[in-house]
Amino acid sequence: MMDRIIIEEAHRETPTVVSLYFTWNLDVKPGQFVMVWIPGLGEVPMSLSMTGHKKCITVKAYGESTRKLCELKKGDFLYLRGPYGKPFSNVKGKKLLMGGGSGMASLRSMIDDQSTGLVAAKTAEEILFEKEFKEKQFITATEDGSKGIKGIITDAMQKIDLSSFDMIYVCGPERMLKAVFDRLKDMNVRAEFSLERSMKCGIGLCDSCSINGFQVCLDGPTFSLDELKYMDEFGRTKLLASGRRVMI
């Protein structure tokens, strides 16, 4: 069932990212996603960056559909169905939230006093949600060196004691996820990853999001470190909208 919801606020986070705030009286847990319909263009899966009474989707303009979403204003309508998917585990204690680019949006709703953010982006102006973390609990890496550590997220990982966290949550492009996974897989840590895959239905019918027999929309989008160890397609291949499998 598709719900039509009024946008209460549209806030530009960066030159390419916009947050759309709205009220939606459904229970959504961090890590779950919704299917957003853009009239004339179809549907796209989106994680929520706020999951309380007031909700939010944070959108990066990278294609025609997402550019159209980024143009929406207060008073415009969103068309949503869901929520779908397996949420992040609710772990108490010290959390490390690792986000690449707009992937930080999926992790935003878990920020609290015990959270440390480790965020990577191409430039300083694309860093998301720094002010929502406590002072000295936020680490950045930028490819151009304009903020924080010059490099990528795995360079920043070397600056912290990963074993000191009760849970590590990771979201971003799959190449980034695979690089983080390769660093963590032989360590004694707990970690969950949110996978981003092409989806047409969000309910397990189209199989466009499959990976090693798992459907990201039903079995994920969150997967544990141990689950990913058995997915040899992770970080290597993906399905296009046509159904053809290609190298990432």
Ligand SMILES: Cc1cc2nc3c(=O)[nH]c(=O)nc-3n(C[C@H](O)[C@H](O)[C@H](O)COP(=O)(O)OP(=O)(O)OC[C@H]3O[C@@H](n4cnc5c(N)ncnc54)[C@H](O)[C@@H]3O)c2cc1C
Given for the second form:
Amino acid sequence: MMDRIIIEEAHRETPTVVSLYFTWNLDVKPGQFVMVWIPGLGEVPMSLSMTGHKKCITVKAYGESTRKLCELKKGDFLYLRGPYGKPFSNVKGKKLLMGGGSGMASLRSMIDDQSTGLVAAKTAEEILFEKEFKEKQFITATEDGSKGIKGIITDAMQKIDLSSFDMIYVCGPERMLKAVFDRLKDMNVRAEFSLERSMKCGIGLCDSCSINGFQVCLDGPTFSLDELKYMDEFGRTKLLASGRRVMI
Amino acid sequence: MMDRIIIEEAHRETPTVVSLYFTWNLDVKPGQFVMVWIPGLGEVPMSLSMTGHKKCITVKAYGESTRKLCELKKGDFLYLRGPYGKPFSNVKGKKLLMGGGSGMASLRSMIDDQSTGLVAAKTAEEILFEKEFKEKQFITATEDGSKGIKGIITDAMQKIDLSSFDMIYVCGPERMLKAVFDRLKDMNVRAEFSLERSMKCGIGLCDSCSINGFQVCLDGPTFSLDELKYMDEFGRTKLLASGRRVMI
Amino acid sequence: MHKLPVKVGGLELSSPGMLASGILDENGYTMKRILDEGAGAVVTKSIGMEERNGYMPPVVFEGKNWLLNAMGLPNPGIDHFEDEIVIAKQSGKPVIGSIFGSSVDDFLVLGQKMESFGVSAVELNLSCPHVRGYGSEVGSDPVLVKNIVKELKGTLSIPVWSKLSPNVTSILDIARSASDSDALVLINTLRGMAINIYNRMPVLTNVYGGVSGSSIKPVGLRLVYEVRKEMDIDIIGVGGIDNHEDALEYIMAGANAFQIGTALMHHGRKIFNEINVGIGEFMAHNGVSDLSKLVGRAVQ
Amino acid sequence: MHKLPVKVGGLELSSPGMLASGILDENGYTMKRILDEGAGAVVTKSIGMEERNGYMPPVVFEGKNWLLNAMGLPNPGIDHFEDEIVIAKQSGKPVIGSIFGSSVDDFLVLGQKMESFGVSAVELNLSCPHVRGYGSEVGSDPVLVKNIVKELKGTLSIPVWSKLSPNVTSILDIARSASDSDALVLINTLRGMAINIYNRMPVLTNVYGGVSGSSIKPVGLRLVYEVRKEMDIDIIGVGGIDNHEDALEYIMAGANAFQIGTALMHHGRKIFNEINVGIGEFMAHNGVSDLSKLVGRAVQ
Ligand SMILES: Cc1cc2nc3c(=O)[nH]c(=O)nc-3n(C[C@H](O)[C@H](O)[C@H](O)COP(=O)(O)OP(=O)(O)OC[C@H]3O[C@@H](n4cnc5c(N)ncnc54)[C@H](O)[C@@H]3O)c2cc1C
Ligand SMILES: Cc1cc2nc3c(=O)[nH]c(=O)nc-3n(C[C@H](O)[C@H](O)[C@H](O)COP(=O)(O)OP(=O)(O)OC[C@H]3O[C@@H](n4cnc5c(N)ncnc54)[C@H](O)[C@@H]3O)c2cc1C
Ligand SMILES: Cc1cc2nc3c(=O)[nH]c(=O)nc-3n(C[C@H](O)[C@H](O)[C@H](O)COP(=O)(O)O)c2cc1C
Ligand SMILES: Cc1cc2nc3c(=O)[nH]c(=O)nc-3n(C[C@H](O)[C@H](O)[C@H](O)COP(=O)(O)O)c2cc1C
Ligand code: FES
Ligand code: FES
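With the form predicted alone in hand, show me what the form predicted in complex with the ligand looks like.
All chains and molecules follow, beginning with the one already shown.
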């Protein structure tokens, strides 16, 4: 069960990130992801960065597979299966969307008048989706200080009143998630985190994505603050492609 | 895909015929049939002689399998698959139900105030379902003259105005069907015939039931007068269990 | 009827989809009708030396996406089968005679009679998984297979196809021993069974039967691919084809043409024409003018 | 959790349904959770001498009622696997260590290390259909199988189970050569493949993979039945079990216990307990007090 879908638009977001737009007649919710086959190179999980009638994936070039995806043009084809995974919960009210790197992709489809973005990146040019937020509702941190606060995401967190949000959504590398989690875990806030782990099957069979007995591809990728409190693997250990346990 | 169903009532209709009543939560129409498995003995096609919420098969004991079926009691189990086949068309108005032997089974569920029965049998005691017809709407022919007209079904046909019916439904051995067909084919009447041929699969694969390229289990068992006009195998040749073609 | 001419196993067919042996091909009228409605050829039920009634029903059992059957090679015997072929041939399209036997001599007699009845090719059933002494019991003996094929090729003037079993450790051993054939037909059914847990009995009277239908497609594709990778011989793919995409998978795995059996149960005779139309559209969309260009295209 | 104690292959399990090797059993926490939620035992992913990443994704492909996989035996290497076993064993239930190797020596080292890690039994993977030099390439050589089993039985003090391949002409030849085992595990996946017709390539990076899921149930049942008919040995049935009726079919075909893999995809961890409840109800309705009374009941 693999769909072949034509790319309707390819938009370069930053020097290393491209958004690919397409129409796919399936119901998808923010936080869900697809497995994208790059024939001959591999298959990678990608969040849907738009989930309405028009859909989108936003890809950051890391290795060969994602580099190849970033080179695709209008008229080329995507091979997708999914959507998979548990979506973010749909909360009315003020939302804080916190993302690092390509993590913003899974948050993008929740951007609206009620949401504030808190986006971290290495440099200014890597910041994603700034224009889609309302002007006063966007805070940024860059490691080189080229834009916004100089520092990492947790430095930026100190500048805002976290308890004023009805829900905080967080997505990014696990180390960043853990740092954010440690800040939030004793506060009186609601938060959901989207995890990224190695994903070989995407359908709850191979165990490559698991954390404390939960499959990120099936039980996640979104987990609530409360769920994560019981996961001692979170931010600590993970399995490599071979299944070897390593420290994160 | 085989259902196991408890027999709620077993009713002896004649010395050789038994009706088995059961509840089966499936939509069945008059003219359709099931395949009944008699474990260790065989599997045989049987029309449903009641097609409402309560269902029934009416079995005449021929060989070992049907003899065994006739011995089943309340509380025993039936193993069924189906329903299969194209039902009789549902016609409003005056209906003539013509049956020979166990052929009456498939007609029974259409008995109502508007229907007249014309039933043929060898002897009086083999006549089925007489009581279910209105008193004046039942004609019978027995070969030994023990009841009704002495003769076969075509003798009885002469006693009634066939053209006064909106639809004539016929079921019985193929030789009988052919004799009735020959009478009706040049008259201005509407008629449907339910055919019986060897049926091994019941699902349109094995070809054991076929007639002129049509599968009786799938395209039939009911065929209209007009359809039969184009079938030169009808009443003439059929295939044995081995597939050998013989004259009927 | 959509046309899509192909050459395969020494024949020219108006379209690549044939009726598989054993499904709706006992009665000549049925075969004629299937040819008239879009099949490129029909393969008859497997015919042997003697009349056989086959097994007592139940002879089929339907599961989720698979069918189990143990018909038991019912057939009227070769001497009673000419009529059916004559009727089927009224369609004007090729009729392929499937035959089964337990020795070289059986196959020779059957092949010669089939040829005299006017079939366009014979298909050797070396693969029926559920009748003692025939089918795969013959077809898993490479020496016997080699001798049967050699003898028939030396005697008959019509093409000889060999239908092989998937129930083997190495398909290549058998395929190579049948390499004198004009085509290999891959695959017959997988050996399987089903149990009724309420009366604690196997469902089929014969206990064992053959699994067909879409469940076996991944296995059929694999066997076609394995043979195509190593051998330059015409292949006819069969096993679980349900639509034109399945048929194209077989073609890209290496099949020159294909056969359809179980899918007739859900789609009826119209499936042949539907698949022809679907393949035609695929070719048009992808700029492929000749189906043979796709044969084996996925083989790496 | 519903209890349904069984004895099989030298072990006593609280219920007859185990997690099959290769599904959700790489991470100790996952195995622990599956045990906590109703599995009678888990079999670990197959572990070899060296660390392997396995094949590049795509490593799975989902069809209608079947799954195709070619993970490529990813594993951390035996020397990195102790931690996972220790974590899984916190559940208090048996963990069975699956191992693969290419020689008697490999299997011996792997078995000894598994035993030292505290597994309750070892399961020899003699049947993975898609990795060169391992699995079914080892498992289709009766002499090698005999030697491996003999050596391990002579050395280890925990039970030894042999998991066999369905991709063979005669299961009995291999089953007999593995007859020193405490149990036979039947079956591993059928060798198969799938093609993407749009880019004209096999879908799996490895081309070939193993077919699992409900499509293979009739084949698995047949193999269990064939072995039970001829041999008096414990059998663990696996292949396409999706509900308690499927499990009972395997038991009546001759399995003493069973394993579940692919069905976890659709039903999740709760399937183990659901099946236990279903079997319990079936036994109650049919006046069966001891599950072992049903083992092989359908064998004629
Ligand atoms: C739920 C989820 C959502 C994500 N969403 C996004 C997103 O929206 N945007 C984004 O940019 N990134 C996203 N990612 C991250 C993205 O999947 C990775 O960046 C991507 O997999 C890296 O691909 P690559 O080009 O480095 O792969 P390559 O280096 O080309 O490798 C291809 C694939 O093979 C696997 N692989 C590589 N080597 C081996 C081996 N030896 N054995 C087995 N497997 C191997 C890798 O895991 C990879 O999936 C997401 C990740 C997850 C888990
Ligand atoms: C559509 C349809 C509806 C019917 N409805 C009714 C009905 O409502 N009531 C009724 O009484 N009858 C009905 N019949 C007729 C009924 O099916 C037969 O009377 C019945 O099959 C005879 O069974 P038996 O006891 O003689 O079978 P057995 O002699 O026990 O044989 C069992 C089965 O095996 C088959 N068989 C026997 N020997 C062989 C062999 N060597 N090889 C292969 N197959 C073999 C037979 O065809 C039979 O199906 C119907 C028939 C059809 C086609
Ligand atoms: C009911 C039935 C009867 C069959 N009889 C024969 C046969 O007589 N000879 C033969 O070579 N194959 C026979 N087969 C196998 C088919 O020809 C075909 O190889 C198999 O069913 C796989 O194709 P499918 O999945 O399209 O049905 C039979 C299959 C079925 C389902
Ligand atoms: C994703 C996946 C990985 C597997 N890995 C292994 C393995 O490492 N070792 C093994 O012996 N069997 C492996 N198998 C085979 C299963 O243990 C089981 O035999 C097979 O899947 C049939 O059972 P099922 O239909 O319940 O899945 C794997 C199966 C799947 C689906
Ligand atoms: S990616 Fe395989 S279990 Fe999650
Ligand atoms: S009974 Fe088999 S085709 Fe009709």
